[in-house]
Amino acid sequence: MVINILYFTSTGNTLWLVQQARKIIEEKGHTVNLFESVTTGLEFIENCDMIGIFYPVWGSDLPDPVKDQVRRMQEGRGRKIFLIGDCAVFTGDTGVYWKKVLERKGYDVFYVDHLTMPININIPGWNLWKVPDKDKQDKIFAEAESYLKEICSSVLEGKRKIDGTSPFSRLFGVLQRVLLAPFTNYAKKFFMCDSEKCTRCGLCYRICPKNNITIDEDKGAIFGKDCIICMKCYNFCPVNAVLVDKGSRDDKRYRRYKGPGRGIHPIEYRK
């Protein structure tokens, strides 16, 4: 069987997913080909006997670059699709609400599933929640491997799942897509450089999946209008010069989620 994954990971935690799920199955016998988001065209639904989508959750919904591809994928004449998420705190409908976007369009959404990973966002006004420290992180990516091999088990005995489908899920999945533009239109007002930090080695602009950052040498990274939130900038900033509101210089406090390790590295989309 050949499978065909698209994916966005922003601070690696999805990458890391696909990765295990690539290894998981192909030691099953299987093809597993791997599409990032952000720089795919619709190949990813070619020359292959089911897709998989792996994305991080916002807001109960899909990251922008992975809704841009589903909403352009074409009629899917029953073929296969299972839909996997990862977030920290609350996934909502995601899967259920994308599933039946999907299904419209002709496919078989057959398996939704989401797993918890380390929190990645940690800023003045969103901190109930801490970015964990190593020993939390080492468990949180022992027990999603584990249920990750659950899932692809799953998955390629075609075992049928839809997770998500609680009322209070539904209910709190609306609301979240609901405020989700308003609260990006409103957060991304506050991305800011320090530039007495900055080094201006252009890390920040070469991440960007919407090429919104730009390098000046007086006033280092200048954030355009098209900013998503995906808080790549902000976290992998080598001297977290990236601020979002200036009470994140406090990095301390506001301590940045620099990926999951375990060799992923974040993706550069320009040199």
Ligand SMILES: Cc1cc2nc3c(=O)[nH]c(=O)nc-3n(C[C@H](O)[C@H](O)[C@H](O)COP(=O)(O)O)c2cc1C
Contents of the next structure:
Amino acid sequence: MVINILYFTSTGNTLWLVQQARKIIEEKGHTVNLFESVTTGLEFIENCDMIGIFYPVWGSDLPDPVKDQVRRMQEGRGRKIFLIGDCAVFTGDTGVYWKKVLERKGYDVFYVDHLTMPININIPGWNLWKVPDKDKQDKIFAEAESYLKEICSSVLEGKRKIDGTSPFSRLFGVLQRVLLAPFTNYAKKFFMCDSEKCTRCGLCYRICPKNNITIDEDKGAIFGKDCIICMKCYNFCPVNAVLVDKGSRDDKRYRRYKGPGRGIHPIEYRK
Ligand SMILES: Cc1cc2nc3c(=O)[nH]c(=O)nc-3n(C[C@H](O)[C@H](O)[C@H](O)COP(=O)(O)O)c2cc1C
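Please supply the coordinates for the form predicted together with this ligand, as a counterpart to the form predicted alone shown previously.
Entire complex below, previous chain first.
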């Protein structure tokens, strides 16, 4: 069987998951092709027996690049799709919502599930969750790996499962989806650069999925209007010069999530 997987990743959790999934599935004799959503078109739909979409959950919704892609997908003609979200705490009804969108296009969305991964948002004003320490992260990855094996087996066996249908998931899912856009518009205004710390290395410019950052010799990183608050620049800045509000200068309190490690590096979209 050939499985094409579309994915988006900001801080590497989803990239680690798709690489693990590829390993698990290929060990069972199948072929997996990975397609990164910012740099790929719609070619992931063709030449396969099954499509997987892996995404980090953003406020019970898909990240913008994946949303754009799903909206552009043409007629499904009964093609099989599975949706796997990864979140820190709560996935809501993300998969259920996008299952309906895909079913209206004629896809057979047979499997929807989610895994828990480390949180990648730790900013002033959003004190609900903290980036876990290394031991806790290792535990989360071990549990995710074991659950991912179950997911891969179920998908290969063609089992049906739809996660996120409870009234609680539906209600809070809808609420989160409604609030995410205003929250994004509000939060993106707080991105700034500590120009004294900034080394002008340009990493934030290279990894921004929206090409929203320019580097100014005097001011350091300058942020445009297209931020989708993916938090890549904030988390991966080598000297933590990217701030979300001045309060985040306290980087012990607002610990950045530096990604899963394990050979995973932030995707660089440009040179
Ligand atoms: C904009 C944004 C919104 C998020 N919303 C949620 C959420 O609603 N629920 C949750 O549990 N985690 C949420 N997260 C956390 C991520 O889904 C989680 O850390 C994920 O594993 C990150 O994957 P990545 O490293 O591949 O980007 C959010 C992260 C970001 C950047």
